[in-house]
Structure formats: structure tokens, C-alpha cells
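First comes one chain, alone, set out as C-alpha cells in the form predicted on its own.
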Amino acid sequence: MVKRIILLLAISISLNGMLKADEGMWIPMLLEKYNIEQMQEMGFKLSAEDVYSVNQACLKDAVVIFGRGCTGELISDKGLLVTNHHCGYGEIQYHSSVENDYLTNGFWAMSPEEELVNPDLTVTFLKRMEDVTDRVLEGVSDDMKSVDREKKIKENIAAIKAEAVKDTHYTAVLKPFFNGNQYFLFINEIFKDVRLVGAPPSAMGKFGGDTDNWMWPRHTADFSMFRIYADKDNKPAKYSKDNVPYKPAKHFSVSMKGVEEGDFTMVFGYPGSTYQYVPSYHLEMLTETINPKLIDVRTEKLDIMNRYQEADPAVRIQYAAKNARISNSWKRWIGENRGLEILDAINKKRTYEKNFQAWSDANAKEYSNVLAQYKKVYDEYSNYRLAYGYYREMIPSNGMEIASLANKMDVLKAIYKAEKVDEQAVGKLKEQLLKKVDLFFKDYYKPLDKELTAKLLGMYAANIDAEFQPEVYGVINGKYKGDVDKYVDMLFAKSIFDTKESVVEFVNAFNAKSIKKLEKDPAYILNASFNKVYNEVIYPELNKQKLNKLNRQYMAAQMKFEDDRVFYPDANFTLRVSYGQVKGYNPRDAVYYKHFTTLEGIIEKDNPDIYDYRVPEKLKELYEAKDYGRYEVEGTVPVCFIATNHTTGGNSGSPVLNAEGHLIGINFDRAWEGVMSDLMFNPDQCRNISLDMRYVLFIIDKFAGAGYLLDEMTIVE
């Protein structure tokens, strides 16, 4: 078994030339070995020291993950940091109010003291990274049982990470790299007050909606801009008033020069996840089975919220965030989908895995079994994958929210099952319930909320096997004879989840003999019943360790295979550098895409009657009178440009940098054409797209009057 991979390939001629350019999530800490040299005769200028460092201030102190999902960066020494408008959306919307709708009007703090407080919201800075391979596969070999294995690197990951940030304020996270064959360690420093400082209006921040979505050309100016705060030694505080702005060890310096095609571009941030050396077996899972059942279902969860929110501005604030979760995922799946299918991508991995179990056959017979256990496996599991993905679908990913909502109370129910009650604990249990209780009912609509159960709950019995099916429709098919509408009525009349006034008051008298009350709620039943199928059934296949086996097997398989390859790992939401070109390119025939994008595209595309394309009137002003300023390249703003880096989710807010490490650009989104990328690179159509520096600058300084924010920032002119 191959334990070392990437670290331990012996190959004898030059790596760099076998790295094909644009595609690949690279590792930071090993840019000096396989990336530096091809990045530099693409033109970068900077070293692999410059880049990531333990010993001195660089490129990676000026990254952060940004909440829980997404990427910013620091652009000046007084903590500033710039990400996504939809990064920030939520908080955004936290603050809005119909009186005070900062998604429509956008939000500018014009002073520190207008700075807003967001409660939860945290930026992870990187302290260093580390190869723990060895360590985490000490005692580990290749003839144990997998539970034996797997309870061995568990306790192994535990001591590492325990010993690695003891005696200090640090959090450690450590990741398996190719499927288990390789584990790095991270260090990090997690910063727990930040503040809203600006973001543009919706109709700028988040232009196009959902049409645009996924797609070039865009002209969305998808920035939000937040400030760390930190206590009086500069370290990580929860908010206080005495709390300083954090002084980060580098920022980032702001480009003026903006991109022309053929430049070199290097994002630098948090890929989320993805799945580029999976067997056929997989992408037909996804493409046949998978992804159309879940298009079906989010296309009903959009149908259903985009008629309510159209016919109420203040649902339309409620659920705008959730709109947008749900869209993403449904957008991107559709065009996975169509990428795969143009690429002809299942075609080309079986023509690859018949070259590989002809060179297994003959050379690695350890390894001659892989594909056959794998179609084995996918005949099984695709059921399965699928139950997962429609019970997300169910509650867990904005699905029926009222069995959310009660899904929340097991806390109380599992503190007072305890031997002893801890009324201490309890107290403070209860405080935080009700703060999630107050933030539910603040983005929450019943009409909506009880038509939209109605329909999953028929959506799921009619499109999962019965092996699947909850104990509940037991209960609709039987005392309901069927009828879901009947049953919903019922859910939603006799509940106490429904309204904040009866949730609150049950959660303040919240004792032991509450707990009949709760599980003979209809809405903990029916969460309890989506539950219980979950864990009782589906989680146990998914969990199980063959896929896993195989997944490391393969992955090891495949280097061996190709051994004169450099292979760069799946993302897993670590620290990555991918890097590329400015670039256009062609989606269909007789069709060019120029790399670039201006303020004459959002003029053109200004539609009053439609929310997503109305063109706020100041940007309007500031158009018909020219009035640019500095920015104005040959009669226009420059808006946003593709290049040819590989990215995903996580990727959001990333900084794009230049040659010289300045920053030009706001990674934000993929081309429709390219979003497969996930699962097989296409350097022809694979695109990034990205926010240029320039209109950002424009905004804040003469569309939203926020001039001194560029003040504390280094503008390269």
C-alpha cells in the first residue's frame, strides 16, 4: 500500500513539465517542488517563499476562510477584508428589515461606530500546515478490518491534534489528501468579531439573479467588505467595544492596472470539494440517477418560494438567502449535467479504466479487482445516495422548516434524560435555544412553510423506494387514506412550532415531563421519522468503509499507473493555490467570448420591471454623465474578466492575484460551460470568473461615497 504519495514519488525527469497549466488545486506548502517553476514561466514574479511561509509574512497571512464556506482577504492593516456579496449575504439580510432593507438599498458604514456586529460570523487565519502521514497511519496496515483501521487513525488524528495546539488559543483541523493516503495537518487562528462595513445594493451585489447565475457574460459586482476586530493584543476576542481592528501580518495591495488577456492570474483560497478521479460508476450515478431527482425537487422549492416572495417584499427579505442556497446547487447541478454529457466524460474514464485493468492485469494484480468491486458497490450505494440526497432535500437543506424547527428541542429532551440535571447548564441551554428560535421566526413564512411540506412530503413518496419511506406516511396512508393535504392541515393545526409566542413559551417551561409533549408533537414525529430512516438505514450503507477502500486502493492505483504524473489532491476546503491565464474562449459554434466585461453591460441589461435587472439610479447618473473618475478605462469601467483557474465552492470571495501578487480580482463564479469541473477539467471551457478590482474601487468610491475605505488600503496605480 502506497502511504506517502505525492511526497514519495521518485521520478527521475522534470516534473514541471508534466503539469499541464490551469488545471489543479495546488498544495501551498509544496509550490517550491512542483509549481514555482512553471508559475514563473508563466510570468509570476514572486517565490514559492513568497507565497506560503512559517518564517516571515506572505501571501497566506492575507487569506482567510470566511464563515464557514467561503474565502476573503485582508486589504488593509486595519483588518479590512473583502469577500462575496452572496458570502455575506446572510448577514446582510440579518440586518434588513422592510424599514431598513439593506439587501435592496446596500449598506455603508460611513464611520467605525456604523460598523455592524454579526453575531456567530468568524475568519480562519492558516498558521501553518504539516505532512502528518506517518504519524497518522502509525500502527495502521493494510490487513486490518476496516473499523480497526479507521478507530486507529482516529485516535491517532486526536493525540496529534491535541498535542499540536496545547498551551495555546489555536484550533488544529487535519485532512486526509488523496483519499487517505496522504494527511496534512493545519493550524489556525479563528477571529470571532467581524463587522459588516459596506455592500452594494442587490441589484449590483447580486445582478442577474438567478438567470445570470453560472453564467458569462456577467456583470455582477458580487463584493461585501467586513472588518476583523481583535482584543488590545491583537489576538482573537469575542465582540466588545474596547475591540481594536485586527492588524494582520500582510495585506493584500489593490491593482489599478487590471488584466489583459494572456496575463497571469493565481487564485488563492478554500476549494470546497471535488471528485476528479472517480471511477465511470460515479459519473453515471450522478448524471442518470442522482442529480435529475434533485433538480426535480429544487426546481418545486423555487417554484414555491419565487411566488410568495414576488407577492411580498417582506418574504421576499425572509427568504432570500434561502433562495439562494437552494438556486446555486440547482443551476450548477443542471449545467454539471450538460458539461458532463458535451465532454463525453463517461466515455473517456471507461477508455481509461480499460487502459488501467490492462496494466493492472500485467503489471499490479493487487490492484486487478478495483473496477469490478467498484461496479459492485455503485449498484448498491446509488440507491442509497440517492435517499441521502432527497432527505437533505427533506428538512436539513431548507426543506420543511416547521420539523427543523422542532428538530432543535432534542437538546432539552437529551439534558434532562440525564441522570442528574444540570439547571445551570440548562439555563444557559434555554438562552441560546431562544435565540435560535428568534432568528428562525425572523426569516419565517407559515403559508409558504405548509405548501411547500405539502409538496415534498408527496415528492418523496413518489420518487423513493419504499425501503426509504419514514414511518409517518404509514400514519398519511393510513389514517389520511393518502391524502397529503389533509395531513399537512393537521401538522401545522395542532403543532406548537408554528408560531415564536407557543415555541417560546415551551422552551422557557421547558422540564422532564415536557418531554411527552414534545414527541407527541406532529412536527418532532414527522423530523423524528425522516430521522430515524436516516440513521436506522440509509447512514449505515453510506458509512460503511468499501467505497472508502476502494476510493484509497484506486487513488494509489492510479499513481502507480501513471507515474510520471504529478497529481494535485480533490479539494477539501484547505488552503489551495490554482493558477492560470486571462483568457476568453468559445461555448458554441461561432460563438467568442471576450475575457472581459463593462458598465455598458449592466446599462443594457437595466430592466425596472424586473428585480434582478434593475439598475440602481445613481449607477444610472453616474453612466450618463461619464463621471468615472479614475477608473475609467478607454470610455467605460472595467466589471469583471474569466480566466482559466480551477476553482469550486469555497472558492467564493478568493483573491485573484497578478503577476506580482496584487490583487485584480474577486473570484466569485464558473462558467456555465465549465461548472463539470468538479469532476473532469476542460481547459477549453473551464472558466472562473471574476470581479475586477477596478469596478470595486468605482463603487465604493464614487457610487457609495465610502472614499476614506480607500484611503487605508495600498492602491497600485
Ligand code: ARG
Contents of the next structure:
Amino acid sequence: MVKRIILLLAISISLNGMLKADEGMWIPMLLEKYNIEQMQEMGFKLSAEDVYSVNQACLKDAVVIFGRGCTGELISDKGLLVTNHHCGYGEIQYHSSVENDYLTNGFWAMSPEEELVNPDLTVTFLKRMEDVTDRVLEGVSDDMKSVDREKKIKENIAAIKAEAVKDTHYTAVLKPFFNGNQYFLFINEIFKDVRLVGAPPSAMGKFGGDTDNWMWPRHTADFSMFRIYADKDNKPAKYSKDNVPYKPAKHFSVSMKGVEEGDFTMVFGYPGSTYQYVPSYHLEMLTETINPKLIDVRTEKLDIMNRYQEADPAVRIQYAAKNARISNSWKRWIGENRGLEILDAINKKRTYEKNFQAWSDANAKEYSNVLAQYKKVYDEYSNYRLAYGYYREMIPSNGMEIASLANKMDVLKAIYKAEKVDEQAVGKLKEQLLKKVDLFFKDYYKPLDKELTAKLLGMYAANIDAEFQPEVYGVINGKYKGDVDKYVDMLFAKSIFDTKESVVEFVNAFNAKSIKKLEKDPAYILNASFNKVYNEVIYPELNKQKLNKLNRQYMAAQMKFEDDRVFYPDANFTLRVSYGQVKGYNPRDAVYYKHFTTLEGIIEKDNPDIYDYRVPEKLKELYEAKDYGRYEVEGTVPVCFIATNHTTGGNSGSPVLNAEGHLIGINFDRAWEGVMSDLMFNPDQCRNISLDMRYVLFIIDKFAGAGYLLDEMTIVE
Ligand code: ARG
Ligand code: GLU
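Take the protein just shown as the form predicted on its own and give its structure as the form predicted in complex with arginine (ARG).
Full assembly next; the chain just shown is listed first.
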């Protein structure tokens, strides 16, 4: 204990307050310069070169983008990979049928032949990154007109990317950092043959469901396993039975040593987006307008869905994924608002801005107008942002389903509007469309959608300014005298989009003459009228990107204002390192949350009457028999743990490493009290939630009987 206090003192003295511990999503290439000293003082035993290097195999060679929005990591020299269950969910669902319900029962390939092929799944390795700021900004000056500036930058980027991957099978990604003050190039290698190896049943992989989502204490075995295949030269290749397991340059050793409070821990993955440097006006917009309004509309959606889902088990399954998607952000927004309020975040920003203004008035007059301009832009922008957010809730983001189905017909319409109709293309398109229609109706319950449609139309009218109201309200308010229910009755009576039979028939018979019929369909009209507002009113204004220049200037200015602070760039779905400590927290008065959970907690939560808390029999048997093998710790099995690592969406599936760089956990969530960390980090409340690797190994070995997978791992006991 004494030792730890001395250590902490040493940290705060040596870094002189320039670097905060815990907060930050750091650029792997720059650890040597900014972070490694602090990391090592906190206990990390490796060097910056061990984490990221272009000269030697390093930890970054074992981290991948999994699919489009998650992270994964390699845990064997035969291409074996782990990520979250919720990241592999689509693949698990894709292979599931009533006969082979892998979502419910789990799936384990007991040999390579049993692994399942996933047509559209890719994993992406980072080969190297490079600061290309100077080249991106070549020929660009600050007094250029915005459009010209953007155009020049675009050209430069295209040229740099093309040159970087010329004559290789790599792909290039080039992204702005610090709001366009810096640019990095990323050279990637993308693998296309990635097979499903294993997943626990949802009752474990999703244990706690949406009830426990974003919450600690947590007991979710949120993992799934895949294997990357390559051609005989270890290069990416499309699926072929001749492909062989990929040999990565590096894979993580899996540690069974576990974690103690205070231990060093780091997360290495792909955080999606954060907004740390926005002005107070942004926080006002979010906390006072956008979050509350969008929370309200989703509360109504969830109320309707929950009611129908509780009444009918078939509907419960149909709407399970939709409900989860809606509730995920809904719950995060509620937590975000609460967290920002408790932090007094707006006032903190205001105080900061006052000091900033005084500094810039005295020392950097070129920035003296930035905040005033921000205020002006946000006054208008907020309305458009809200309209945009609400529009998304109406149709694209799990809104009125019948309208979103009608929306899918636009591709057919487009093909018949073309001068020469490509009959072959039509055939293919119809086929694809019919597949979508099939999937749509598999998970569609008309009475629910009808109620939802009426509710959403009413809410949009009540919450969104007249200038954003689509023409369809003219009909509702005119012919239907404002009676939304009556309008919706007509809509569902007249539209062809409410039954599968009529839609299939319509698609099959579609030809040039069908366009008229389509354009008369009330569901199509409804969809088109919302799209029109989006395309003609909302999008053009948002696309002017009035904030871009201000954001760039304000970022640069803040870096000058606090010239002794080391800044990290906002998350932008590029590879980052976060580091901190394993640590509990006080969520509220008198309550302390410990840093880890165990199997005991799963059994405590077990309740056959609550869908989210049904513990599989097999797990209960292992518990009764205390059959824990080498995974036992003090009479139980560790399940999840929390730490102070700064993470966000996209970090799902990220490796959580100990001081030796060994894998101790898989990141999958944040604790609710700390989800405002996307905007402002609070070291007392912000915790990332990880699945303990010992529980993962226990499940593979004892629960699934797939212990053979452990043989290819490097396990450190
Ligand atoms: N909150 C986590 C994330 O943002 C998990 C989401 C999936 N789980 C769920 N119960 N909906 O991705
Ligand atoms: N579940 C989140 C994801 O998809 C991670 C949680 C977070 O936002 O930190 O990435």
C-alpha cells in the first residue's frame, strides 16, 4: 500500500499534470513520444516498439477490425480470433434455423470441417500508419474558400492513397485527426475468408440482455470465436476449401493470472467517435434538446414494442433485435445526460471558454471570434440536427416499417426510369428485392407497426418545426382533419405494402407501368414525403458543414491555449491505445461497486420467469458440482471486471491486456454512470466492462467441451 502511494506521487510529480491518467485514446505510433513513460510508471512492462512497430512483429499485428464496426484479436498462430457475441451476432443468426438454432443453443465447431463460412464477413489488419499532414495540406491555405480548400484536400488524399498501395493488395484509409489539423494514412490488409468457430448460447452470450446492458455489475459472456483463412502464401483470398488457417505475425498470449484492483490494464482497439473538444453550445444542444427528444420518441417505440412482445412469444422473437438496437442508444443517451449533469459539464465548459476568451483576446486575436461564431452557428444548426435525428427515427432507424419497405422500391423505379431498361439487371434486382421482402415479413407484425406509425406521426408533428413538416401532413390535417389514426387506418387499408403476398406479387409483376401505381400507394407517398424534406431541407443545410472550419480553428486554438497539455485526438475508428487501472467505483451515495463479478452472481440472477435471466441447465450443473477445474478462484469462477480505460462504441471486442501485454479480457461495454465519457471523462465514474478470459476458457472447456481449442492458444498460468 505504502509502495503504491509513493508510486502515485511519483507519477503526478514526474508528469507535472501534463498527462492525465485514464483519460485518452492514444495513437499507437506516438506512444514512445507521449505515453510510454507514464504507462511504465503505472506498471506496463513492455516498450512502445512492442505495442506498435513497423520493424518487428508487435501487438498491433494481433488486433483487427472485425466486420465493419467492432474490434477482434488473434489468440493462436492458426488464425483463431475472439470478439464479442454481439459483434458476431449477425453471423450466428445467419447460420441459425429452427433445426439448428445456434442463437439459442450456441455453436461449437468440433473440427475445422465444421466451421461455418460467412460470405460477407471481413477482418482488417493494420500494416502501418503514417503522418501525412504536410502532403494532404500541400497547396492549401487558410484563406482559401472552403469549397476550394476541401477540393484540393480531396485531390491530395486520393493521390496519396493511390500511390501508397500501388502494386500491392493492400488498401489505404486516410483520416483527419484533431478536426482536420492533422492527417494520418493507414495501410490495411483485408481478409475475406473468416469462419465461425464458436459461440455460447444467447442465454450466456447475451445474459442480462437489455436489462443489464450498459450496467455494472455484469455477468455476460459476450464473446464469439472465428478463424481467419488465407491462401497457401498466407495472403487474403476469397473463400475456398483449399484455403489454410492464417498465420498471424503475432497472437496474444491468454493470461489466467487474473486481475487485482490497481493493476495496469490497457485496451487496444477501434473506438468509433468521441466529442471531447466541442464548445458548451454543443453540450447544450445535446442535453437540452436532442437527447431528451430522441429519448422520448424511443421510449414510446419501446413501450409499444414491449407491450406486443410480452403478449406474444412469436412477436417477442420477431422484434428482439430491433428492440435491442433501439434500446441500446436510448439507454446510453439517458446515462449520458445524467452523467453530464452530475459533472456540471456545461458550466465546466463555460468556465473554460471564459478563460480561453481572455487568453485569446490578449494573446491570439485570430481566435477571438471563434466562440461567438460557434454560438451563431449552433443556434440554427441545433434545429437542423434535431430534425435530422427525428427524421431518422421516423423511417431509417427502426421507424414506420411500412414506409421503410416502400422505400426499398425506389431501386426498381430507378431502373425503369432509365432510358434503356436493362432486363437482366431487373431480374437480378427483383431477386434481391424479394429476399429483402422475405426477411422484412419474417420479422413484421402489422398491428404493432400500425400503432407505431400513428404514434410516430403524431410525435413528429408535435416536436418538429413547421419548416420540416412533410407534405403528407397537409393530407392528414386537411382530408383527415388532423386525425392521425384515421389517416393510418386508410394507409393500411389501401397500401399494398402491408402483406407479403401483395408485395411479392407487385415486385414480380413490376414494369414501367407499375411506377404510377407505386407513386399512388399511400405508404410510398408517406415515405417519399419524409425523404423529400430530408433531401431538400435538412441535408443541404447540414451538408454546408458550417462547423468544419470552426471545429478546426477551435481545436488548433485549444492546443495553443493549453500548450503544456498532451492532447489525444477524438476517436475516429482508427486504432488506439487506452490505458488505466482495474478499479471499482461509487455509483451513488453509500454504494461501492467492486471491480469484478463471479459465477455466484449469475446464479443469484437466475430466474426462469425472466427471459434475460434464464441460466442454462448445463451451467447450473457445473455450478452445483463445483466442477470448475483450473478456472476456480476462491471457490468460484471470475466472470467480468471493470477498469478506468477510456473506450467507446467500436471498442467492442477489443483486447484488454495486462502489464505483460497478455490478454486478460475482452472489452464489451461501459458502466452506465460513465457513458458521458464520449464528451467528458470522469475518472471517478467512467469504467469499461470486460469479460474475464478465465470465464471464456471455462466456457469453451467445461461448458462446451471444445477444449481442443485451448491447445492452440498460448496460455499463461
Ligand atoms: N452496450 C453495448 C454496445 O454498445 C452492447 C450492445 C449489445 N447488447 C445489448 N443488450 N443490446 O455495443
Ligand atoms: N458495446 C459497445 C460497442 O459496440 C462498447 C461499449 C461502449 O460504447 O463503450 O462497441
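Residue numbers count along the first chain shown, from 1. C-alpha atoms forming the largest set that superposes within 1.5 Å between two forms make up the rigid core. These numbers were taken from a predicted model, which means no experiment stands behind them.
Once the rigid core is used as the reference frame, the Cα position of Glu336 differs between these two forms by less than 2 Å.
Core-superposed comparison between these two forms: the C-alpha position of Lys620 differs by less than 2 Å. After superposition on the rigid core, the Cα of Phe356 moves by less than 2 Å between these two forms.
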